[in-house]
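Let's start with one chain on its own, the form predicted alone, as structure tokens.
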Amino acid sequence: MERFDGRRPDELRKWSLVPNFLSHPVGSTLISCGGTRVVCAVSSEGRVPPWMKSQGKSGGWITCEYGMLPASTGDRMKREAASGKQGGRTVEIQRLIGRSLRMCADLEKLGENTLYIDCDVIDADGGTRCGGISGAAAALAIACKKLYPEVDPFKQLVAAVSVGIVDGVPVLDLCYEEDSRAEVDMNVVMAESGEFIEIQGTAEHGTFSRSRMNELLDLAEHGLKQIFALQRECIEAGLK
């Protein structure tokens, strides 16, 4: 099979972090995955939501907020601030940033205090939301370094890759254009342990069967060993 970009079916697309790409947040990245790109930041915040003590709750928390500029795909976006509210999309991606993150931390140990990760696509060639995870993920890790340098509440890394079935062969790390006509499509969150924590598989055109499945599984664990990799080089030079 010849990919749309000429990669092998087990290729993911050629991936780069740049550490403390902005100077005002405690720990950003730039990722790049292929023509996506995202921008990742972490800022601190000496209070917990609300909902928190009024549940007991005790520790912090780590939330995300997901954009995309009007400019980073081919026809201009709408900034979505300009319509008051947030698309559907758009909250389900910052939730699921969320929630993979909350697995790279202890809560306890971060006080009461918010994590807040932005995550803002600047260039989008598919895979944002898997390039927001994993570039956050690596952002978040040097973020806890430098604000708990006593008691790092970081625990592991985690991050996110996307596989499919394009003309009936799996393939990883899809851009845009076979996205766009994969006949399943695939998002995998994995911690650096080896273990799930979240996985999106959605059939297109047609069924999928459970060893196809499990085919991309084992093509999506291939191309993480690869980005977690990449992920510690980022954090051993952003705290240097």
Contents of the next structure:
Protein chains: 6
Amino acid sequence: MERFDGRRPDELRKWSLVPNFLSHPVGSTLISCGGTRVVCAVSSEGRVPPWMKSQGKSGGWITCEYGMLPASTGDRMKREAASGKQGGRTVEIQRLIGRSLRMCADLEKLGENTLYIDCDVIDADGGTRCGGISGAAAALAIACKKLYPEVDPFKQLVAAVSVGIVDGVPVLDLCYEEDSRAEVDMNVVMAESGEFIEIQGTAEHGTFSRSRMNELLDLAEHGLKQIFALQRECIEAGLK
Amino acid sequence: MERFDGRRPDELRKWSLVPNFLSHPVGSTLISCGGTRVVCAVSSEGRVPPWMKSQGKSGGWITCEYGMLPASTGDRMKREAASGKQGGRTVEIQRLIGRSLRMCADLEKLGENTLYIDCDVIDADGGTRCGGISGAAAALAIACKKLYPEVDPFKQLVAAVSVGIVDGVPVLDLCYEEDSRAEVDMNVVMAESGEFIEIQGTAEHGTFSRSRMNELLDLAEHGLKQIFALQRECIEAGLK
Amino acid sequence: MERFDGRRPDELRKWSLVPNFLSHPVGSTLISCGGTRVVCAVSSEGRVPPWMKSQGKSGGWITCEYGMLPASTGDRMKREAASGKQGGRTVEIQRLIGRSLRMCADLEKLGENTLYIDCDVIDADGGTRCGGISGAAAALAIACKKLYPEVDPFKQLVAAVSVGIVDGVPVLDLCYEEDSRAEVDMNVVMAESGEFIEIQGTAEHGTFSRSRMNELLDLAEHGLKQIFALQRECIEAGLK
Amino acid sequence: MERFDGRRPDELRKWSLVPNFLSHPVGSTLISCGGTRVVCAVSSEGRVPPWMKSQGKSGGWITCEYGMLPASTGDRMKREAASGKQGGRTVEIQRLIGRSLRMCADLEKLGENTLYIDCDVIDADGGTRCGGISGAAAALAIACKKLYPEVDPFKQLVAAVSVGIVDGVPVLDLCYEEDSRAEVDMNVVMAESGEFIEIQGTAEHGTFSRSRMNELLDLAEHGLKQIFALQRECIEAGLK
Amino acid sequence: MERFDGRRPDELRKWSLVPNFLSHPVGSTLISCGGTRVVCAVSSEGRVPPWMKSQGKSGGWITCEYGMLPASTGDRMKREAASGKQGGRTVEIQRLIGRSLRMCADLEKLGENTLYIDCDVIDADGGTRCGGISGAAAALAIACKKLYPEVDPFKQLVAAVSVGIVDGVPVLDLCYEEDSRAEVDMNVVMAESGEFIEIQGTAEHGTFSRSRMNELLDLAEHGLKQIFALQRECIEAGLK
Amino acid sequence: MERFDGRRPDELRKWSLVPNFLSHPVGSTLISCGGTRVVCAVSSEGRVPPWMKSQGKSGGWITCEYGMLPASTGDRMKREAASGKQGGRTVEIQRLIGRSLRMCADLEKLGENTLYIDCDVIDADGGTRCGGISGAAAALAIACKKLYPEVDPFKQLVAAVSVGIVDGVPVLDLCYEEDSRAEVDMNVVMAESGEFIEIQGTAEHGTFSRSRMNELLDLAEHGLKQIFALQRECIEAGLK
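Output the form predicted in complex with another copy of the chain next; the form predicted alone has already been displayed.
Below is the entire complex, every chain and molecule, led by the chain shown above.
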């Protein structure tokens, strides 16, 4: 099988991670995954959401907001700020990223602070939510080291990659063209330990068997090892 | 291990399905899963979303809207119509139900019609999204038989159940109390064929291994077989 | 004259009231008035609207929210939560129900609490606002007895019924078909004492004289006596 | 009994009607009822609401929008345009005015046009909705004569006045001070023929008997005769 | 050159200012500038915006809200309260008026109060923002004298006028017809001292040179002297 | 005088312009002005706003949307898409950019197309609106050359720069620190011909004389000449 962009089924696109891409936030990265680019930023605010207090929860909170520049896609998207609401896809993605990132950190050690993760897509070519998780985790690691020099609340890295079945073949790290005609689309969020944090597998056409699912998870693990290595490099460079 | 409500780990709560619960819609059910009750309705409208035309797609469409009565939960929830927007959880759930139901039907055979699935929770005790999928699939089967007596677009049943890890033990069909302290929470959407349509597994605390995941999928399959049987009975009764 | 559904002009449809229909709220009913069914719930929250404080009012508050399931009507209605605002009819109805229910209770005796009345129509066939008032009053009586075992703030029952002029004839308790071609439509809200709480009479076509109005009020009184009896039974059963 | 402003129980405040108060709309008035002033305007637009077409209704439509200048009340009100939605009271009032005005006109004769009635309160001292109806009816009469010189769709005048029970005494045309402590508040909308178009009576504290209601309707008729005379003068002056 | 309404290029339209036009607010005017009429009101509220506290600013605040009655224009405008948001033009204008008015007052001397300026256009014929500034400044002067009899926070008058280039000729105080075909449109906000507070010059077609700009500023100064005189008269009359 | 960052009063910050910064839109740039960075994109859509048709205008349209990444500022800003509306400052800026850019092009030659200008600030340090105009003009020049190889609708370059009075001294190209304590703040939008397109001068504290204004315009002209040179280089590079 020949993939759309000539890759082998188990081959990642070219990924890179630039640390400290923005001036103001305490941690930030620019992540590129093939044609996809996402600006990831971590900002700290000295208070927690009101529901934490009313539920008697101590410690801090981590939450994510996700957006796409209108010109990040082939046909210009409507600007969500102008249309007055975030679409369902946006809401779904930012909730996934937020949940995944909270697994990186010991919320108790954050103190009464909220860490805002902003993932803004400037070029979109498939895999923006996985890029967002992977880029934001690196930014969060940098931010935690800076904000908490004594007791680092950062527990372990988390990264994500998409896998899917395209024309009957399981493949790793789908680009937009592949994504839009995949039979099955799966996003795998994993901790550096090799255990799962979140798995979302969706049949876009038809159904998928348990053995197919296992093949996809193997591919994901293969790709994620490489992404963890890139994150570690980026964090080290960003803290120099 | 003793479960909160005395069940064995692999035991479903009491499920039941009442067909034709509402007067007006072409298909409807009231599904009960333990203390959870969801009114599911299917209505047909003779047009399709504008994006289908602009993307050159023929056939029909199936979409879902989900809501909870404010008094369906222990503490009264804010009414989403009054607060002026649907929350993130609502959006996420109705997208999941819509995707799952579309797998039940051959959209091409629907003609230029949209089938609206409305899932309204009147009592909530965990598992409302899985109840919604399972109840709506039965309502959709009834509706399709009535609307399309010649060429039934209904392909195969779909049902969903939650599984999770509570106090270290994999369990089936979590009630609210279990759900709120689960380490891992997974919703499994399956076709009657036994293959998957959607899997969403989330670590709420910590991470989970691939072997744990396999145990959870086994439990889900076990429960889903029983739910498919209930659906078949309900559909038969509803078409008499 | 033959009515649409064969009733005499002064005949109610079949009404019934199920107490404690929901699991969570302190008081709830399912009221059926012919083909109309409304779920009524009363929930208590330990605070009052901010304007009460700023206006120096002591005691508690009672407020109502009204909604219709999208599939409760012949043609599916748009979900108000999805369209982002409550329509004018909804606002008008929930204000009427709230005002009427506040007359049931001695707000001073509620303490610093708000009682939320939720009326959600699951099947609509005319008279939903009157059904809502009548069902919610029974739910409120149950709730008050439970919440305030010592000094019951519940003062007296309130019920409502619609009357109108259809094809020139004054009739009681209009179904949807009658309502949509009535010349005059009137909703009468009455206390158990026989005095009025609210009267809203509207000419839909033409105008109406004072003597016509008196005939309509006679019909309403006749129907309301029967509804008060049903409420009393329901409350008694609900408190067992 | 001495009323707040020294009037007899059956005495109107000082009412006046200035025709053609605005430059642009085809019909307009400034109505003063004691300390209340409302600018009423009628504008024509060459199309009808989409629902008329989809329901197969021919002819035109009349609709009303109501607003209050923020500084029209004792304590400044929030501007509804700034808070992003119209409040419940606004919605209720504009629906009442719209319904009442539609009774003035033969919609069939309007052709495929919508007449917008705008009622904007610049000074508020009770009775703004009744002032709005009365002022808008005069503006509508002027507009219809100008827009339809051949077949006047204007059928008959409509006017409205408030009545109520204050300190146990039925009184006509309540000012703000009376309105805010009234036991019963009733708005009576009447056609020039002396028959009713809409009656809305509300017990603000306690309940009211049928005989009390009859006393209130007598007062209203007494006041409305004087208002019809003012309207006729205003229309005549406005058409010169 | 003959102007649309026969004026000389350096001639103002007929301006007038009525003090105390409304009953409730502490300061108010009705300003007329040719066919444009704006109701200006100043209301005081005993608190300041939250951002002032969080930025550690002492003293008070002045802010403006601007609106147009739907029937104030030739073709009826949509009511912003009904469409659920203020348009861009409205936002731009109310920010300009608010900034200009703040220059009138010593915010420190206001105490912890917000003065709300409401400018509501009842007839529009060009120059509504300049009319609003000029009318509101007079209302503010009256309000400050009444609210602060001891230490007047009112520093100096501010007024505004439009100038522009129409058919190649610089003209003063454009009416709507001129405004809509002007090549350059400039709003000049000036303090009584003769210095500028805000200048906004916009090329609507083509560009403009520095010498053209100087001619426009000369015209504006000429008109503003007359407007300051009218303001002084109005304030004096309003305080009697 | 020593400026905050050591520049002379008439010295620009370091400006640079990267062409074709994004993958999808037909024209794009990344503009840096000192610490400010703005992504500018131009996208074409084959239709025009509805009001153009209803006003009988032929040709095309150019409009702008402006946004800031939440982490672009020192304290994280609220995401406008999440809060459900664009703030007043955003609206004001995007209207200014849109107006300025329309002066670059002969709208008649665009055909029935809308060009969307998106300016998204990724790092903010003062002067974002001027950076947006200058960067977007270069992107628009590139886009027009590509979209209209035959009859270029691009007429002439436009650029903008801020000037102001800080501590009594007129200075060019204010950074955030200077901007926040400036007495006068002025944005000058100029065509390559040296004539003005828009001038917005605002006294933030006190007032300013005409001679001060002339000094500011001299500074602006001096800076704009350099910016036009950078734009020409960027366009040339972007079209290679």
